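What follows is one chain in structure tokens, specifically the form predicted alone.
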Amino acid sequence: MSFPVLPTTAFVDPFGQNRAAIEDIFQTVTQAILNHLTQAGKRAPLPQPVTTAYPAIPEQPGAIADLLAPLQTIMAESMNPAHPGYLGHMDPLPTTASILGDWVAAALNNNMLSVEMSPVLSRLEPLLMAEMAQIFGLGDRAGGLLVSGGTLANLQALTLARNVKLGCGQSGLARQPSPLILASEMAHSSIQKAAMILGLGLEGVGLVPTNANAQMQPDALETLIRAALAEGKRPFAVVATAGTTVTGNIDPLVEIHRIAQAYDLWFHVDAAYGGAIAFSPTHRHRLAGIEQADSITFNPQKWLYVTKTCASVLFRDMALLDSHFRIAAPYMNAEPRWTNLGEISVQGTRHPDVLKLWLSLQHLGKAGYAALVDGSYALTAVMVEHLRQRSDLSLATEPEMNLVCFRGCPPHLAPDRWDGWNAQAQQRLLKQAQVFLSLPRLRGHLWLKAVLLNPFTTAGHLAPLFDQLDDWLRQG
């Protein structure tokens, strides 16, 4: 075929005619890129964009070159987590290996919906997750998919619940007593989404109260599930969060997971952050319990700095994929001893997350990423020892992770008062400090929360944070 409208670089040639312009165009887009990653420090944490307008569509094809200015600004203008004072999500700067993973698995375009379009990757994805499976202790039948974000292995993991535990895989709820889920009032608004999606509806999810720290009462949980099963209703699953999104705490996950099984319930643990803990020998003992659980959510693209999207959903007996969820397809090939993954995951296409994970991995190991958590505990420590020095400000929950959240209470200020003095604080921080603390609200009120993720982040650029909150409270 030919097509002389199209650029001469608007792919690249499979026979090489045209790769001296390509590496023209690579070599140039490579500088650009790390003239912003190693820049990244002198730009603001979280800059205000200013272009509001971008070209249409055009008739014809352009010079790619052309293309390259307005990369500049989007670059300049977009989230900057690689700045020391990029404290407010869970958003972290990425590993060398996951860039360099992403931009070959672009090149590949290999499709993760079957073996025979990924014969390498749809391999090492299984084992992978089998053997992050086992970090978390869920046994010799366990595995995983990676989906893109966490919504989605949330979704994924109620949806085999739900399954499993109804038997309405084939029949569909419309014989089901009112489905319901159990989760703590905390949990991420994922759970009910998936609810809604699944078709339970936002009442389909049963808010547990949690205690001053944030943590799902078990007590609380078995009221409630006494009181569904009074009115008719069908607890089916219940939901533990590692990782809190507001305050990072985690629920009691031993005790949950023995009401659970009283009741026979699914035990489904949220560690989409908290679950990189389980990488620290140091910290690991905080997740006890996890080991029980028949699933869990783990985001790589958090804790373990790998590029977005790359989130898992892993399951204590993989088999009940094939059994309760997996729909094949005639249009792909099966494999004697590998699985279409598309066939036992909410999605189908899926982009080849695992070549950045597993390359992160080989390149940092399981001491890189317990020397990673560790460290960001320890300066959570001296975050929070500042903390503890000023009376003026006050912290949300006692920090089970590296997040920590809290508000300044100035005593000249009127109570009613705070939300706003919290409010001009974050955009003081930002504009003068050049740190960027996220505005949540909790309990009725606005907090500022911290998330030390960045391995440049130190205890160096907490100091000056503090001498600003200082000087404002003492100002009014």
Given for the second form:
Number of protein chains: 2
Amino acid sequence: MSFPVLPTTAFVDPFGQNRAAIEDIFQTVTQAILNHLTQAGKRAPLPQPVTTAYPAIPEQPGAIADLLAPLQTIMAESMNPAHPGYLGHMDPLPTTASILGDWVAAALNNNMLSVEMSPVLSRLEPLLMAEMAQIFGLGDRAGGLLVSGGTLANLQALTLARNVKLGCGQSGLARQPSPLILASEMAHSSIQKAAMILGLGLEGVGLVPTNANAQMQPDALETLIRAALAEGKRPFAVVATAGTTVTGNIDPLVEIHRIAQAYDLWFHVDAAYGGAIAFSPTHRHRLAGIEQADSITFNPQKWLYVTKTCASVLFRDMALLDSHFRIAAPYMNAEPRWTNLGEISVQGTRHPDVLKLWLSLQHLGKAGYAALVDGSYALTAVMVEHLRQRSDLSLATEPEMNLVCFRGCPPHLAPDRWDGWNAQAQQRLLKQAQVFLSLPRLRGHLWLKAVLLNPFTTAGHLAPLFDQLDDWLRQG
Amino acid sequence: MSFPVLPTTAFVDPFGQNRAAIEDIFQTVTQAILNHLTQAGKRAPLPQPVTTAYPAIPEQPGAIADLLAPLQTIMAESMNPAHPGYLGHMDPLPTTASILGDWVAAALNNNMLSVEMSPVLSRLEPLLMAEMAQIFGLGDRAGGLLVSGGTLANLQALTLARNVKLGCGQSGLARQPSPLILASEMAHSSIQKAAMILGLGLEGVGLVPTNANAQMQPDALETLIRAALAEGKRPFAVVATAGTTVTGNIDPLVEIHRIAQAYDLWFHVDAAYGGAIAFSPTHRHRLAGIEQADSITFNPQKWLYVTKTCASVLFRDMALLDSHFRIAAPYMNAEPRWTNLGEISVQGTRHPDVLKLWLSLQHLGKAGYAALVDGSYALTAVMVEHLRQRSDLSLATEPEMNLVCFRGCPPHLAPDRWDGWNAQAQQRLLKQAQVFLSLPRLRGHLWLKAVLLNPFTTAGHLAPLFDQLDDWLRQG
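Moving on from the form predicted alone, kindly provide the form predicted together with a further copy of the same chain as a structure.
Up next: the whole complex, starting with the chain shown before.
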């Protein structure tokens, strides 16, 4: 390489000319990462960054060693999901295997756009996705794709649903009746985003009321469908949620599927979060009905602890992607037996997330994941018991997974000041107790939300949290 | 952590309890990666995988050490873009800094969905994207987003274009006139994919004829717009390409912008590949007119050598994302000064690609990237000179970047057998000369395509390639 201005370590020389220097950098960064991860419990679960300016793009090259200090600062000020007190979101500490999978993927820099650009990984993905589809019981024609986040998984599922049910892949939606997706009022905002992108507009989502447990009411779904048909709209899909974002509840899948069938709707299950319980023989019955889905969103980046992003969209009939979605790319070589995945995905160039998922599943096995899911449920039971013992702490819903959403109702304060109390409690827990709960808005109020994902969080961490809350509740 | 069934190395203990075992694994994998990268020149540029089956998801956990052998096989059989003979696609060997950025990102496992989930990196991204927008001269209100691949960048730009020009974010496209995007017949297939997803259908893209140099013909563009208007359609955006996929040519940006203005069209420039030449004071004049764009797709994962994925979509007026795209997510905390990027992106949860981009720019500097771009142009000139000396090798277009697309026209064969000759030459080069050219279809024929990205590829590699082709051409 003859570029005098470039640092000699800009690239790894494919003939090993700069091996010693590269090895030195690899060692230094690996040690920094090791130190960071093995000391996560000593840092705050959610640091507040003090750095507000970052070096601009320089004119001249720099020494890679000089980047280590800013990199350490970035690491120290980042969200710290490995801390046992980090409970606020569906964002886990990652498996060791998935970290290593991402390390290898970065070095290989292959491309899931085509088989030619990722000869091994474009073969591995459809095989693994077909296995995943079987875990949900989707049948012989099923398979799936990994996409970069659950929002894209929902987008891809609803694009296919629209194309199949409305036949609009060629001529579009213009001059047609208004299409409609039905989803519960607790469904993730990515459903609205998908409707907006898909050309349905925000009015293209009909929000179905939920019961006290944040679950879609099937009667209300049917009422909405009939009203839409009467208005000349064209309902074409229903989205059931298995693991709502704020409370982790599950829509009644069997009844929703029955209604979807009756009205010829595509049945999509957004199990981005809750799909993981399919790995637990003890708890998978809660997903009964999911095996009837036309498509499922399931994100290993959440409760399977795989580094982000790792999200999947599974289809009962993969052939529909060929007939109702595929956009050919004539600049890519076609392999006879294997699909250029960029032609059937909402993405083109794509990161090989399959490697870290496959490695994590190989390392932990189905039994390992079952233990993690079951352990989460056990810890949730402990937390729920703490809450039931306290009349001044109120549960938002009956937990069905490992999400516990509650709020303090301090008796000495008027109810219109409870939101303020909970917001303050959230900040005090973060600053004084090293516990991060998030503060979602639900039914017009602020709540405290815990996601009991972290296997290093124990019942011993929960008791002092409630002692602390008791203190503050007594103070009013 | 008390999960007897789990391997003790399943996670990195946040209190360092398994540090020695984790360090051992980190060292082993880092060494494997180091060996792989520093010996890339000794392997084939594009291996043909011999492995066709991969272990299924096991019931029980495994030892992480047992995963090293399959991981080595996967690495050995993957696309090898670091080989100096790998010339087939716009897929580079990655910068050292971007590999390290991905390593750190995997360990942090932060989430670009919200500021709370990536306190540092959600601040860094808008600052860096604003700088990038300035490199293209987009003005004071400009900024951008990183998205997971260029297809999503084009999708996001065209979604905003549609919402701004047609005002359909709320009520959708139904019952409206048919919207139309104009793009050249050489535009990337992600434009068609975007039109299909956006509810325009494939008929929603008008393909503008190109000249002999694969560049959009402005007269033809204007003719198509007028015809569409006469048919009652609603043209709303024109996509100019700066760096076509097969030949690396650049549409006439200034003239296209003038027409876009005259007909009130959104002006999008797909500079996914070619945007990199903005870093070269010598060559950036070729992009004149890009500073007038409403939006630009630019992918650092290509000619800036950043690991995949790293793609960006830049906007002249970032405020339009707030007014015409944003989908609020009420479960996320709002920071006063910073945007939850998941609300204004086609994605929600997203990998922090900003870290590796920022590190690469810090390490190489603008001058380093200018040297790489200029070096690519110099090598392209050498290759073009080889081609000009040979009457039986024919260029598809005049190269404007570092893509050289050509085909053999062996005089002893009838022209209808030239496709077969070129397909055979491609395979023979791969197997006998360790050179991977891709074999795209263009204007009904097969061509050989070289992308001269790799800084370890020199004029010394090109001479034997042409000697080889000369031999085969003489054989007919």
